[in-house]
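First, one chain by itself in structure tokens, the form predicted alone.
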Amino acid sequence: MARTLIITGASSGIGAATAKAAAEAGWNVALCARSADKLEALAAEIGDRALAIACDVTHREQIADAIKRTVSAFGSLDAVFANAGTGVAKPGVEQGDPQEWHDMIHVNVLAVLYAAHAAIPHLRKSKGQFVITGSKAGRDHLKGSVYGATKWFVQGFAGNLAEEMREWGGRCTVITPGMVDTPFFDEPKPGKIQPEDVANAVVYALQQPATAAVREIHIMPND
């Protein structure tokens, strides 16, 4: 039976590329994002392996329901890719916008926790894997970056969760790219990391044998 992966932030960029790559590798993929029309178009492109679920990951009950729907549709949950993330328009602390911080922390921090909390009972059954999109910004100190601080949380949480999951044979992986050419940025950046590059890393981590846990994949642009 095909294994099943649920992806948050699946409507574009890294999430959409990973959905395509995972489906090509034989996985069922449940696609979660707020943009129902984009998800439906992506699911139609992928075919029978894909399930579109409109979902706001900052609402705990919505991500829990999405996971239940995924298990109901495909029979199990073998992996989660907590990919949804956002930044801020106003950088720095002194000139930053606390409301932007509030909204960003709900996506970059709490939504990851909500997904893990809802998914772990299912992943325990399948000895599955939790993958998170981190960032180079979560490995380096960037002047006044509150966004970077949320990714430092992701970096630490991924390691802590990996230690919890290994007790029952589960795995946790953080993917930490540098600049990626995604809609996250206003201008195209064709010389930077491509979404497909990150997708390949996710699929690589998911396909490792049970004896190997890839804890982190760090990707930098080669320009």
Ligand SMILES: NC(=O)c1ccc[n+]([C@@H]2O[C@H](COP(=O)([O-])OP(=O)(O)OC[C@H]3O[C@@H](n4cnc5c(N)ncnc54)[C@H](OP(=O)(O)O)[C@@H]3O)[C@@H](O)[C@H]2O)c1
Given for the second form:
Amino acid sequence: MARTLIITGASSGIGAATAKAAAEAGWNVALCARSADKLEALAAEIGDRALAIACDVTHREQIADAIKRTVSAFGSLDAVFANAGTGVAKPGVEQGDPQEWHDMIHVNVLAVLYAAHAAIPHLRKSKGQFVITGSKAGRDHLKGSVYGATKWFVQGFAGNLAEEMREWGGRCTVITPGMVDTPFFDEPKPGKIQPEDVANAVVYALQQPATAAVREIHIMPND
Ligand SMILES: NC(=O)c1ccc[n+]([C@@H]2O[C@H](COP(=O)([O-])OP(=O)(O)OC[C@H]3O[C@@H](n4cnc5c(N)ncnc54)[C@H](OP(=O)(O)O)[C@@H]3O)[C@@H](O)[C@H]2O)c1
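If the structure you just shared is the form predicted alone, then what does the corresponding form predicted in complex with the named molecule look like?
And the full complex, kicking off with our chain again.
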């Protein structure tokens, strides 16, 4: 039976590319984001293996419901790609906007926890995997970056979750790209990492035998 992956932030960039790559590799994919129209278009492109579920990951009940619907539709949950994330328009601390920090921390930090909390009972049954999008910004110190600090949370949490999940044969991976050419930026970044490159890394982590826990994949641009 095909395994099932739920992806947050699937309407765009890394999440959309991963949906296509995972479906190509034989996974069923549940696609979550707020933009229902983009999810429907992507699901139509992928075909029967895909299910679009409009969902705001900062609403605990919405991500829990999306996970339930995924299990009902496909019969199990084998992996989560907690990838939805956002930045801020106003960089730095002194010039930063506390409301923007609040909203970003909700998506980049708390919503990852909500997804993990709702998914783990299902992943325990499938000895499944939890993959999170961290960042180079979560491994280095960047001047005044509150965004980077949310990704330091992700880096730390992924390792801690890996230690919790290994008790029952589960695995957790953090993917830590440098700059990726996605709508995260206003301008195209053609020489940087392509979303398909990150998608390949996610699928690699997901396809390893149970004896290999891929804890981190760090990808940098090569320009
Ligand atoms: N691009 C880079 O250079 C880079 C580098 C390292 C890490 N990352 C990380 O990679 C991840 C994906 O970003 P991307 O580069 O692919 O950017 P993107 O194209 O802007 O995608 C962001 C995704 O997150 C979704 N999202 C945002 N807020 C949400 C919410 N409240 N509920 C549900 N979904 C939400 C967006 O969908 P909707 O707007 O439809 O909800 C969209 O699908 C993020 O975690 C980002 O921090 C990016």
